[in-house]
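In structure tokens, the next block holds one chain alone, the form predicted on its own.
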Amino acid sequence: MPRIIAVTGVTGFIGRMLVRSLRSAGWSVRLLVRPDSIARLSSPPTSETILGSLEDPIALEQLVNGVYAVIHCAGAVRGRTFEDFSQVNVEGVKRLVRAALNQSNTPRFLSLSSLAAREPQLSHYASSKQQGEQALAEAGGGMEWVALRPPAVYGPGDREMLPLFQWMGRGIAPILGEPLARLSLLYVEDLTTAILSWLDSGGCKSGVYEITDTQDNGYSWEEVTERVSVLLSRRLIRVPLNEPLLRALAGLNLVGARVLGYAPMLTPGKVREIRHADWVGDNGELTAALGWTPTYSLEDGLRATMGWGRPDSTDSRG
């Protein structure tokens, strides 16, 4: 049986730890890289690094060949239109699963998705993720499939969760969502050692799961405040950002994407997703299937990620 497993969106955050999770577990890996992205590689190229992007069908046939599984990482999570980021989280899934089915022994596939495909309505970006499950399920017939819709995924070397922990660490904490709102949270290693038992595993039931950390119900913004408090040994003073404020902001941020030809991180799309009230996660029919059970608390995954809460450490990262 092979050991090389093909993966997308390697520059990314969860990407790069992902890889590295592989390796150190003895897998060979494949990645796909855009050679316009080539230098933001953790490692040098290697012989097992195919440039090309998920539009390029000789670069995707190139990553597949032979593979024993593909890791479908790569994902748009910025845009202003549906078009933004349906090319990735939609098209390039089909292309990808196409791709792996032109081979002679079919490999396993697994997607990233997102907790919040579970909430299509809200944005162009949760349209788009739940699209591509679609079109994986869809297209993904005749091979073993998963798609894991993790929550927001945290830790080092993140940089969408960063800045809300670094004024956090400066004793100033924005509370986004209502009062009764919970979420879900998910430390990046126990993501990655999730991907490795589903590797591992004989087998598993084709279908969408759920991931989350060890709190089964979730947080709410107040519970995250706390843990945050208890960590820095201090008080952090809430400030927070009701919905009207939100959403001046996205506006305004619009209106800069449309001027600066950036793609925007917060739009209208994502301040409903930030105010919806239930984010909660459920391990339970992931853990059933490969038996993997999260290790990471949101202490742990703070305290690896910040500094925070360590005796010998000041680092507040902010």
Ligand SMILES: NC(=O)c1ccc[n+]([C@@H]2O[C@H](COP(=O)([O-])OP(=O)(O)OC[C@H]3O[C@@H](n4cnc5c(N)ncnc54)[C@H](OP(=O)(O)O)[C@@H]3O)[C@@H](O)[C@H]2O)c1
Contents of the next structure:
Amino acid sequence: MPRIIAVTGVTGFIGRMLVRSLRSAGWSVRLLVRPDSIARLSSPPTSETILGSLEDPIALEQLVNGVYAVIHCAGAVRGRTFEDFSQVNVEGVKRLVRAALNQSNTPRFLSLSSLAAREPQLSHYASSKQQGEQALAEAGGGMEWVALRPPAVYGPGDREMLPLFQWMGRGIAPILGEPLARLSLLYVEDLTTAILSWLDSGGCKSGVYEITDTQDNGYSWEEVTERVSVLLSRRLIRVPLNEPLLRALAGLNLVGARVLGYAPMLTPGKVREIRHADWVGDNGELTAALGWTPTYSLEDGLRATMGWGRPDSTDSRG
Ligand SMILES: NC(=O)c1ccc[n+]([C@@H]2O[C@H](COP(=O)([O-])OP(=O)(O)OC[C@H]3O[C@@H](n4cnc5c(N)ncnc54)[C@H](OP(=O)(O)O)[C@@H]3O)[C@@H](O)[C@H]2O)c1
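Please give the other form, namely the form predicted together with the named molecule, since only the form predicted on its own has been shown so far.
And the full complex, kicking off with our chain again.
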């Protein structure tokens, strides 16, 4: 009988790509889907589609029953208050871990955290991701667990980085950070291949692992702009967005979110994240544990995401 992988967050950007990669690699998947989100599944529901949420312990028991591994991709990435994030990113992790530990054969457990967890003081999101990791470490002593810390992930279906790249495609490069600030990026397929490597590894040391693309020391905003400019063979107009302006936009957005009742992405906390000077991750421990290495440069990822440029003859990805 094929071993089953339980996956959450399957209607989201990363979860959808992950399910596709798992199926292509021959794994059977069992999916947790909120009933209102079923139309966002990338393929029709099957008998292995569990309707429910992270707030529903019975659905979580059904999800993890007899599975080989749990891959937890569900997360709250937008919100106003700490509770908006913690209900999913902390309490959700705790409930899912509890369900996993109730199994007679405890499944392996991989949770998508975030590089933001390294700086929990910056935002409610960052703090909730760090507390989610803590919850996993405390509750997960009886099982093999891994929390992956990706930086900003981009690729087909992403909604967060896409507008930035779309502006660049129109010739305008918003510069969101200081000249010396550096950030790592990750093309979504490198993230899914890392998760497949973890599954294939059959076991690795429990803990928190950073993950980034092929650029070891990350990028400055100027370097991102320059690479896009070369890829598009055109000059881009740099538009620096300074902190007071971003803070003002975030303040307006918070008011809008309160009045209109939507979950905001740009908040004062998100501005502190964006303006943070060091978002460079390190693949060292993950590569040592799994033998996985990233294959996508920023140029490769942007070609695949935006259809920019042409693959050059030196592209050696297999
Ligand atoms: N994208 C990035 O750049 C990035 C970077 C670092 C870390 N991460 C982490 O990676 C994970 C996935 O990110 P993403 O970009 O794919 O996010 P996304 O597109 O917003 O997807 C979030 C997923 O979580 C599900 N979800 C939210 N609350 C839930 C609940 N209470 N019960 C069940 N499912 C729930 C959503 O389901 P519905 O469709 O029903 O809302 C959706 O499937 C998150 O944990 C995020 O923190 C993302």
